[in-house]
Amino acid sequence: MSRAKSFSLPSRVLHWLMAAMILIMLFIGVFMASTVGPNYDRLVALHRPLGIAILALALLRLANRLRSPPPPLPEELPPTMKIGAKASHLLLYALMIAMPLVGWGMMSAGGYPILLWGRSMLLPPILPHDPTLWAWLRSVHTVLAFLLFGLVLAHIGAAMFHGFIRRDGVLQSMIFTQKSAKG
């Protein structure tokens, strides 16, 4: 059985770093849906900013990932496998860039300033105030959060399956272990 090559240093820091990220965002999305008062202006000045931080560091990824190509998926990988393996990477980054310029046109569109940390950054609106594309994004937003969720669920059983099931070095290829000796 032939075991995955391990990811460049950057691209494993890039990775967990926006894991993290991307579940801390998700966690505040859901509390900020379901909170009123004083928590929700906490929540909203951390989400805008962790936002644009996701895009700006998938954007970092995307430009890595193009001069540092992944592995090679294991050779005895079933051919449905790798396909299912490459098209969710590439929803994963999709999501990862339109969630962050969903949210920003939506604020936008609300006519809502877009304050990062605190008042020392002002982005400027992407969009024209309008009411109704304001409405249409926010749904947009929530749809895609829930689809991001589901794709990260998905992405890390398939980690799972492949470190504890298949053992084909597919999970060890982002995680960070100590090199063998050469021998």
Second form
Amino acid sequence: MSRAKSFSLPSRVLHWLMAAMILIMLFIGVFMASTVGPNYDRLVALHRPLGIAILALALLRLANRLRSPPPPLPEELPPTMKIGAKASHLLLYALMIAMPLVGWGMMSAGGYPILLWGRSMLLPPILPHDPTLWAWLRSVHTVLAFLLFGLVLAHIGAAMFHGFIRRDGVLQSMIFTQKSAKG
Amino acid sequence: MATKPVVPPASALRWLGVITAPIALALGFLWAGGWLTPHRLTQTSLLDALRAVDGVHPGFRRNHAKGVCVTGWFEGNGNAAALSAASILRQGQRVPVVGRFALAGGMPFQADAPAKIRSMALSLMSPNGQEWRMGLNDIPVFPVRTPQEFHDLQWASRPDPATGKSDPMRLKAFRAGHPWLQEAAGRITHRSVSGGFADDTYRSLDSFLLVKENGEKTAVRWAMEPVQTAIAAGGNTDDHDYHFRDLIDDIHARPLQWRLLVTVAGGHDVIDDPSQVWAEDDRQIDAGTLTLTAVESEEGGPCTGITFDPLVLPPGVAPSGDPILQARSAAYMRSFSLRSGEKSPVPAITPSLTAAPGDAEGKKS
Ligand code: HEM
Ligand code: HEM
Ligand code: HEM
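Target state, the form predicted together with ligand HEM; input state, the form predicted alone:
What follows is the whole complex; the chain from before opens it.
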């Protein structure tokens, strides 16, 4: 069986760092948006800079991907699966960039001062103050978050499918350094 | 090359390996969002409790629904600057203010009455983009000390569908179950009531921390104390909106002023419980003056598109450990996003009511 060559080290570091950050963000997000408990303000204050960091890393990752393209998928993978893999990765990138932009944009439209870190570092608004837009973006933030979470679950399922069922080296290609080899 | 099997044979155990992680994550996500624990107090259940009391009024604030916008400025006098790095408290700096006067309760068309709780909400905007938002009520203490108690008190006072009135037995049961709130209830019932919005004192109730440049913290509460001692207009209490009409007449007659009085917590004061009064002899600092010069309807007014979230604070002011503050911040954002997504309603206090006497005709059309 042919084995996929590995992702470059920067690609792998970015992938796993961002995977952890995005999962944490999704969990913090749904928890804080339901809670009225003692950690509400602290969680929102963590959610903002973490989200902005994801935006910065996603742009870096996009540039890195253009510079060092991913290894090809195994040849024997059915075309529909290949298309599915490509499309889902594209959508993951789109959401990694859209989620923080929507978060930042909705706070702008809601007329909130947008604290980045502590109480003294402010982000400038990126959209005009407009309550209708705020309400709409607040819903979009939820819908996209659920879409992202669903996609991440499917993505992890697919990674496990490669690792446990197909055993084609795709999972390893995101974990270890391995040379392109014939089976 | 084409002879080797593309997919090795898979056991049930391997398939289990595929689905375990996604399912575990999905369950964790549902738990984090409160979907597996229906009795957990959430933003939704808190707003549901308010709705159970006040009914459904799309487009209006879920609490303090009847109100008007005001504008003016705040000028610090430097007296509190030793305790806080907030630039707003420095001497001689005038910052613009957007505010709102309201009646407590989620009924946007309720009739004004002497004993109904009145509120003043303010956003003080410093030139560097920082804001200090606050929502102040004219009661001496808050009736509860936790969000759960707030929920339970609302729920206990919800109207009975048969009578349209709240059930005294339910309220009695709440009181019996919360003897520590007895004193607060008494203080609220027996408070002295001012004539109208203009001569009323509004209090933060919740405690906050003033923070110096060097990080040193001081627990405080604050109040806006009226400079004018009596209202100019004579209230006609038969009028459905007499408090608001008086306020509008007062502001049109002259700027209205309040002093920001900061109370520093003494050794025996309970910081994180808004249902407890602080000692009479606490140190008080007159920290600056609020001047309000204009009044506008919520329809098109500048206070409609924001929420007076008490945790929007400038550097130099920080939340205390008071649990009510956290619930307020969360519930105000939820209320703000819900009402902003609904069709803009016509408020009780319309633009023609708030128009200055001279141009009332012009604004009516
Ligand atoms: C990758 C980036 C982000 C992810 C994955 C994310 C995820 C989430 C999720 C899952 C929720 C809960 C939605 C709901 O249940 O209704 C949420 C809410 C929220 N997010 Fe984000 N978010 C991101 C970035 C941001 C950024 C950059 C900001 C602000 C600058 C932000 C501000 C908020 C706010 C204010 C809420 C609502 C809190 C509440 O309702 O009490 N988010 N986010
Ligand atoms: C929030 C979580 C995650 C996000 C947003 C994410 C995103 C991505 C993206 C965009 C790619 C395409 C390659 C690239 O450009 O970097 C990728 C590849 C990959 N991911 Fe993830 N990932 C996440 C979590 C995970 C987890 C938890 C696993 C494993 C259990 C995993 C396994 C893989 C594998 C094996 C590949 C390589 C697929 C290929 O060769 O095309 N990912 N991921
Ligand atoms: C857990 C306790 C509380 C809950 C759940 C709650 C809930 C709410 C909600 C949902 C709003 C409408 C917000 C909007 O749509 O912009 C509101 C407004 C308001 N609340 Fe509270 N509140 C609580 C405690 C307090 C306390 C302790 C104070 C007092 C000092 C206070 C003072 C105000 C004021 C002044 C407004 C009106 C703001 C305006 O005019 O826009 N609330 N409250």
